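The form predicted on its own is given below as one chain in structure tokens.
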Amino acid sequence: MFSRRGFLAATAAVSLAPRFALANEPADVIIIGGGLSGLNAALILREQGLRPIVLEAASQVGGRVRTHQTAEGPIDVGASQIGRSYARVLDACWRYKLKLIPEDRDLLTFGTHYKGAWIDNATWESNPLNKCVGEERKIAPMMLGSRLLGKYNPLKELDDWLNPKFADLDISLRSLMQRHGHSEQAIELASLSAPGIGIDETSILRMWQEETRGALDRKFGAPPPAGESERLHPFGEQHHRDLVNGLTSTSNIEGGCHLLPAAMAADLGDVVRLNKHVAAIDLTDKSGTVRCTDGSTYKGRFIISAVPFTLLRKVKITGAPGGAAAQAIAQMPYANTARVYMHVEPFWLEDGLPPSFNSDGPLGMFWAIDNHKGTGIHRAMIVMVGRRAAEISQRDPAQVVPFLVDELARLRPASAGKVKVATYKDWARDPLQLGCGFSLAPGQINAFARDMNKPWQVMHFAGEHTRRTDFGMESAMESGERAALEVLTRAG
């Protein structure tokens, strides 16, 4: 049944496209995805005296943006980190009252556990196990492979990843460092650590792009002390608390991310539809269709696509040749994490090991973040990536955990009956992103990736995998701007 205000507000959208009257229910802009970037197009269209719909499939919009509620409280899962240049994530939480606090997640030193031996990273060099060569030999085991895209990055402007100026670039990091002539023990070293899907299946632009775009962020703060503990973290996990117009290096969002989206959808009321699988999309010139696997279906002037592209492409599209963006909804491969957040007693006290440390075993990290006390409970993390990621996925679910639990006791005898678990979270597995991330295989910046965002007859394309200059929650609160901005752009 219509409440008197939703009835008025279906007869004024009918009004505003009356050839649209024989759809479930028509719209302006059908979004598909209730994540960032989707909530962000439609508040944007909205206040523009347009009528968004927001399709989401799952019973609760965030997409990659979750919170775990815990007995030891929230746990962000998913997207967390705010820096000091997300300008527009921060922008929305200021004006939906969301409280920013320091990140606390300053990781414990790092060791190495490699071909079955505890590696100190002070004296690696003149390890025997350590077959590098030349200045090679000087760098941590787990830092080689950041250490030399950093090194070689020849990029300066934040989208000269789509340059193509550097489209023999678009290769994979093996590929780069066997140009330069690096071993290969160095080689597989790097892969350990290598950011996206792999060393192998990842495009060095791509690696490149979030580097970049990284550097920016740290920009926006005083510069960081030099000092073993900050070269030694990885993947920019090192926390700093220098204040620069009030927030330190990287904020969360007290009580859990998940509250930013939730405000979001709350604003926008009834436009955002619930439990809602996109099933079909018929294209014109002149409109779309959206049909959904409960029979529903919704008709627009504009679609907007804020999916991951791994579910797009499980969508029946239907329309004119989708050109390079039919191309990357095809193709364009999702990174993975899988991560197991938990409780632990300062084991490391007794073995006199590193906190943490990385691995070439199936563990992949395990990383101890400081209490700030020195003793008592510390919070942990195992977390994979890459390939490690990509296999734990094939394991039985049910089993995943206590496997991980043993292998850490295992490696660190001292941890057994020291961890609790607090949750699990495996992106390739969820359903509804089959992924953490976007990433780009070599070949695919020049095959689709520059064009890949323009729109497919009457379907714009949002979501962090769309990004160009951005990354992380940025990225996604951009993209849906852009969206946005493109279809007001036709729509006149």
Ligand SMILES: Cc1cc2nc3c(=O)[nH]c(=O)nc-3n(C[C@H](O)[C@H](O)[C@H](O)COP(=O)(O)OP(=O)(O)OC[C@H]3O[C@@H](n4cnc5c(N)ncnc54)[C@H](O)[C@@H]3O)c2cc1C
Given for the second form:
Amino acid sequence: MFSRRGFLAATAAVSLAPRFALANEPADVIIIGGGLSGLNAALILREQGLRPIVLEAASQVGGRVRTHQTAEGPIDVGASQIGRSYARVLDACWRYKLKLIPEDRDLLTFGTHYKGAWIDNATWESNPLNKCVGEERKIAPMMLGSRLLGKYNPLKELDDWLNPKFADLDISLRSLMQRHGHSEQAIELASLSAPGIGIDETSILRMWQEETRGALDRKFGAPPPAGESERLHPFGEQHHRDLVNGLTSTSNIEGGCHLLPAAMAADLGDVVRLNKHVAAIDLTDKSGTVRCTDGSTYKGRFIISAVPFTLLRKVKITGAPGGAAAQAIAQMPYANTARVYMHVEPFWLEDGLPPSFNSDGPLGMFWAIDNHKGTGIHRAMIVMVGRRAAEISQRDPAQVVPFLVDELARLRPASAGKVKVATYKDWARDPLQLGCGFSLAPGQINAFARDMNKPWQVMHFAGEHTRRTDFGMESAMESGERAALEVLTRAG
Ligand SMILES: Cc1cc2nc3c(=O)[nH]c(=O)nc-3n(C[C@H](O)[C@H](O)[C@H](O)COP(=O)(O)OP(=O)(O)OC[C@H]3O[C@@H](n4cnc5c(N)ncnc54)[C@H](O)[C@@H]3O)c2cc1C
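Okay, that is the form predicted on its own; can I get the form predicted in complex with the named molecule now?
And the full complex, kicking off with our chain again.
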């Protein structure tokens, strides 16, 4: 949240400051990227009297907030879930009169397909395939990663993940589990459900950042009904429909989440320029000049980069001082997710297996989403993350969906002919994203994450990857707010 006193001071200073002359039109701050972070920075700067211009490479704003219009209606293929503690996102939704609706995504019972067999989670402890030892044996196979992460998470404050006192924990989940003497099978099972890129590729401090923020979200509202507090799925939780301050635990935007960035851009009017792909940035200590692939140039007293580092590393930047940001831009890894959105007839009534399931094969997860009627058409998703998502991105795109539908039919023959695919999205293949979200490898928090947001000359950094305390869409808004405040502080 920005401080009112700080804002008033900044506003007073800004109103006295001369406007900076630009190449073709007056603007003070050039913002690269029209996702939530860039749009939020622009709204704050404009509100405080500066003239921003947002350059967005795509023909629409929103970035990873994306809604596909399908024959089955709008489907959010990027962000969709809004938590009760999303102060900035909720504020923006209310400001633009967007209708928040309770999330209609209750996950049906999950099963596990592991080593070619269907596992009953309730009897897993005594299953001959269970080679775990001690307490590990009792944890459902696909819950091992998230359960152990939670067990060992020492972080209390939202920014503890960056606190040097935890520097010793900038390690992989595999190393953490080895430190605690876990079995080889427990490590293998954890690798199937570990968040981020994978058990070896992601720092647990990065994993714990999200987990600690998620715990805060759960405090906003009444405790879940008795017996429902346990997480049922490594990547999803039971959705609680009890209203607290008019909100269920997770809300969606009626009509699709893209309505939020669209409303922000409409408010900004001609501040937002579409189809402006930034190819080069030239920085001095007094100004920055940005060149787009169509030959247009924009000069600003300040620049805010609000694009993922996967894209910023393709931009030719001159006059940059290097340091932690240079390391982060060049090296920060990105996770991926690829998802098939579908409608299915409830084939689980035929085969008697749990509707949703995790598998150790290429399909990853199949999520059946309740339509609250039992027998009607259900929405469903195949969700691939981590290693599965990386592998699927290597396949011929035209073959991916048929391959996955076939794989579903191989595991669940009863699904054959009962699946209708609505849309598919692989974020690593999106040329303006090249991944679904930032990651940090073991050692990278100590190497550069603490200092990577320090401005380069007049260029400041925003985007979810520059978060300090939040997650999801809220972290993009947080980062845009921080970058705008940094600029306002210097603008006088
Ligand atoms: C599949 C998926 C599901 C998600 N689910 C949720 C959820 O349920 N809840 C939640 O809170 N969050 C969710 N998120 C996370 C959320 O979408 C992101 O954190 C947030 O939208 C990121 O915003 P951003 O502004 O940082 O970046 P982006 O949205 O990536 O915006 C960056 C923009 O920069 C543009 N750009 C790139 N290169 C250039 C260039 N050279 N020149 C000009 N423009 C450029 C891009 O086109 C893009 O519009 C999800 C994300 C994904 C991918």
